[in-house]
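In the form predicted on its own, a lone chain appears below as structure tokens.
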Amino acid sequence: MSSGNAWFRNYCLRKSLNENSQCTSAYRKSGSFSNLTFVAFCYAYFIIMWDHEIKAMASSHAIIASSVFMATVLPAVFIQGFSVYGTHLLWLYSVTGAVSVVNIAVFWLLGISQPTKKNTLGYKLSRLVRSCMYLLLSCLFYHTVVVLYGAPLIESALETFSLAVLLTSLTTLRCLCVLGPNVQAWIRVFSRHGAMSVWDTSLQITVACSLIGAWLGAFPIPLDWDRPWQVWPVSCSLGSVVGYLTGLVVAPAWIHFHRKQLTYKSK
């Protein structure tokens, strides 16, 4: 057997062991598998599983994106005078709540979060408390960063903190849903070549798009156009939401078209 086939066979076997796939059990149970058959079987299995993950990701992202749409449309039906500009804080918290609830529900149903070593009630409560603490610290962190970038310190403090809450729901909450309250895992994912799954790559893309959108949204504020969307923090929150939605669309497509270059290794 050539060295190339040997490498690919060993790669498939490692991937199978890492993912506990049916490919490994089939290979162990059947001693009649030839090397070529093994490689073909593993390759077909991974293609099927890869497509399944991409479809699951695209479907979950579509559901999350629809929650933003519903959070914008439904309040206008029940609340008189509701608008993105006129009642911006109300819209902001509507989107924050919808995205948070749907994210938690979707990722819990898909079972994306990393498995825990303990299943005791005390350990679960400890993870819940740590997650809440991370969310609070994230809000304070974003608030501080936005103020350092030029937002009013005292005036419009409520608006600034509301933007921080929105950014937390778009970034930190998703990190908690995928990685749990594990700082080391967060550092790994956002380091170079740190992604270990398609969901890690999706997390990188959506978080980056959300933050870039919020940053770009600040550019029109100082202009003397006197538009309602230039009032603080309308353009920044709109930019972060648009960036988040862009990340939801781009992530599955980018992963699909770059699947040949993406090789996830166990670390």
The other form holds:
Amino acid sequence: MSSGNAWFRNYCLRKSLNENSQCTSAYRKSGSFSNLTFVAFCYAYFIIMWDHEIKAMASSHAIIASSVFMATVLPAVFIQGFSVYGTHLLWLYSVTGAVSVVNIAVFWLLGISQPTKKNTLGYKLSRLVRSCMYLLLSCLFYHTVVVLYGAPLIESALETFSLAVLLTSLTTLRCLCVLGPNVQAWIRVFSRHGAMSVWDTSLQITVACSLIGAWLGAFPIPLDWDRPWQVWPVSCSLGSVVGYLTGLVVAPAWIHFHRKQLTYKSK
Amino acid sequence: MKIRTSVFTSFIMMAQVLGIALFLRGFFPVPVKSSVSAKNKLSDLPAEPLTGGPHNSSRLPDPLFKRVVIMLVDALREDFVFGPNGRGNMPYTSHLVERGSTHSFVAKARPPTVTMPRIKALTTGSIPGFIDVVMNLNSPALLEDNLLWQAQAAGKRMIFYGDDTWLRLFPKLFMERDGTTSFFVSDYTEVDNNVTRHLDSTLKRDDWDVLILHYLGLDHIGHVSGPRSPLVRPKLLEMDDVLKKIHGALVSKETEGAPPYLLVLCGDHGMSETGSHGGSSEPEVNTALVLVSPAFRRKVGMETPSVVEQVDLHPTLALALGLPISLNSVGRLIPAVVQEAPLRDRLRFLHLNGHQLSCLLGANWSVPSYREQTQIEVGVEQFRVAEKAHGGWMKLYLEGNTSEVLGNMGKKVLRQYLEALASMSSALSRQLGKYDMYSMVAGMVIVFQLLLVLLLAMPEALSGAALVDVPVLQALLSLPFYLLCLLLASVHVLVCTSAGSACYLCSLSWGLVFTAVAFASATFCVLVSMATRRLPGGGGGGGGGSGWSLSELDILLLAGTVGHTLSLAASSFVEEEHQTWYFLLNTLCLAVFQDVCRKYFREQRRPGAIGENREHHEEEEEEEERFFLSPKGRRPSDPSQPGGDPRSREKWLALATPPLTLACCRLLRTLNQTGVQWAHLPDMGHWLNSSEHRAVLSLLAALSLVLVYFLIQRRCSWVSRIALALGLVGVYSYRAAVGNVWFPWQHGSQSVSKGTVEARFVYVFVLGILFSGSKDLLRSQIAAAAAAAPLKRRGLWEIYSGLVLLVALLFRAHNLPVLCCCLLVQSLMARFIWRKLHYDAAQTTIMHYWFGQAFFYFQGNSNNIGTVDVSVGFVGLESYVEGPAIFLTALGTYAGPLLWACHLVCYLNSESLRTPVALGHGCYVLALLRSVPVAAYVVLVTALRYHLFIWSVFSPKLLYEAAHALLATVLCLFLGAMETAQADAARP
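Switching from the form predicted on its own: structure of the form predicted together with its partner chain?
Following is the full complex, with the preceding chain placed first.
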């Protein structure tokens, strides 16, 4: 126990020497905890996010991830014959809905997005309208890209569009939540060395992970195994959700381990 | 020894092709046979078994049939006759099948389901090796023991009408013959009329014993428009009429007492859902086989036809005609056919067949694995037991015993014989897929060593100097080299003396073998010394190797190359390889799009230090661009472009290029549905080729040709431009003459010709443009340095446009948009992407290679032999001429990769003004891209050589890979020559 505590103190010292982070203050704040519970807490999490922001990120990610699980498990209780393969579109919609609602709620509660300059109702409304338009546009964009990748044009348009909606909810919605309907900020974040906060980095990671997941999900389709998950678009949507979950886990961990390298320019 | 990268690469590639050839020689062995020219003789037949008593006669039972008519309908799929539509397609035949005295079977053909191997299988009863497909275009006379030779030796008179492949296989055996050539695929009436026209007179005569008819029309219809075409039904009705006519004539000739006739209706192979064949899918393999004879019991109702092997027809026919079975036959007698014969004869037939199979097994027993050995022994043992029981039965029979015991005992012997035949036959067909492992391993070792040398040289080869230090002399003078030589030579002697079986390397002369041994050991020494040099210092020898940072694009390119290589291990990924390439290409376009967006949008937002730097580059580049363009286009540099700010216009064009490319790829993808799983889906190509949409096809073809002209002409000299225009007009008129497209002024039915004149007209211009291009290239060698560059560039471009014209001639009309899109994408990418975004030679080469691969599949190819369009080999030729036909077919097949590689040469050449080593780098990367999958695939195929799909999926792919490696070698040589010329020009 005490060795863990010593390790942590050392770690904080090193940290504070390396950069002026809030790490030590976090430790001081957490002094009110009993040391024992505190260390248990560290071991339980394995990778510990001391920083306030990383902690917030980890917990919000945990909530989002659990919402995905709930969206998979809960309908199975209520709806007869619900399964991920059998009623795939239903599962897809439930995940989409859960992820969007939870994302919006979490980010609204956390108040991450840039503070708005004007606080009038009209301005808020216009932001809302623009956000909706972006969501729609992104659905269409994903649909086009998926069709360009070789999805049938007319035959299973509904399935393709559902996949596009899922991808939108996993990527674009998060962008909207974090950055707001601001294309220039988006371009900044997604260009090289453009991240300006941990949230930007986590956004990059989750978006990349979900897209790569969907991309990898397309590979098993040509195999002639005749499995239920090879049906369009099951493997792609599964891949994207798995990628998204991976991104949710990886983002805080990666940020934590690369704290030294991550130097953000001032906002 | 320091040599230039391109020279080094070309040398490695040439050696690698030799290694691959050696591997192929081992992998596709000449099928192991008892002897090529040995024939089975009547006198060699075993005596009828009899326990005790004197030796019985070795005579054969009396022939069951006197006359045989074999009506072979090419691509007669099983469901054409037995399927739900069979009654409508072939009413008379289905009536016979249901009610007549017939036997009907589904005969399974072995892949490759191509005509010539199938004919060989039917006549010799053996399973021809895969290499027969490659020899299909040039079939020499069949020297093996075969049914026809036996029939002739027995004094049977034979008549043949139909596909002239038979005449090439059996040049002197027929009393009367008339061959039709099978290569004009678009002709499906004349080929069959040429066969049928002889029937009436022949059927009236009595002077023949065997009549063979081979009808090609159905296969041609399949190739042109698939099995669901409306043309299929009339053709099948025609075949039905022919069958009715023959049957009627045979029935009327029938006399009491004499042995009856036998009419065989069979197909050589089936037809896939797209109408091609060659692979091993169910519809390609299952063929109909109907035997009609009054000797059979009359049937009372429809029975489901039982399944037999196609090779089983051979021993059945041979025995039923009283001929010896061919030595190499692996088939077994179809018991149903001899059902009505006396039991003694039936047992004798089975005995003869079993004896022949056991002899063949004995001859082929060289080094089988333990499991096979036991299986063979089991089969032979079963046969011995049955033979003994047969002897006992004969003794009882000859003693005049006629009790029921005898009948039961005979049935038991019969069953024993059938079991023995089944196990021997299966052991044999496994035996036939034997590999020459020694040659394979030798080839593999060479290929791998060269690949490793290539990989180890990477830091030097891609460095700024592009010089590779190959320690050849050092290796040749070292002690390990000599020791290794000695070791390998002794291994060689050991292997050759111990195996003794057919081994290609052992049959080579000593000089050649020693050269190979020396080469392998030298490569190994070079490899080791390069590796040791690379190991300790790391960056010491290579220089600049450590500082590489990979962008997303680089990661994608690397991951794609590696991933594709790995995917070759799965048979489905090989079958659907086009999907992999389309997928990677799409991702590549998206990655490029992201790069473009990043460049143009970020620049605007942040005019910081980097931005200014970029601006600076941009201006330089603009100047260079003008410098490049002005001599190319032969027009004054246009300072004022019409409409708006040129910079912003260019930006939008650059932004639009990747989406446009994506859209093009998506459209082309629908043009030709290839692969296996989704090949049957309707595609644009079939839609365009159907006769109702000929106007659309004509319009599309014309539009594509016009676009091709505009895309290609801008960098040619004016003479070539005129030649190009005339050539493209010639292409269109060739397609019109062949009957694919219409001229606007001739809407009615015009006569279809071969279009030889038009095609030759185009050839003249192709040669003209190629000549003018090479003249420019040669002139650039002697011209002054300043004038040389534009001359060379123009020469290269003209050679490229000559190739484009040739490809336009060879492509089918519905594939012309592929060519057009190819050129469009090339010019857009070169103009707005590769040059503007500063992609280096390696990246550009990889992108070209990917595009080339994707276009290979866009034009309708697949990893199946069946999709090779052999009709391309006859464009502009009156008859089959081997050299040009093979060249044109290869060119037509590899048009996509070739055009992209040629464009790469042009692009890198223009780029080499800026970075002089671009050509060398491109050459190296191209070689690496080709040899990595080849080397991996060679190992994979060796590991999977007993895989179920080895012949149907993996071997065709191996042939494709080998051919592609050959093509890449030629291109590397060309690139190397270009670079050498350039370096020579730069030196003085």
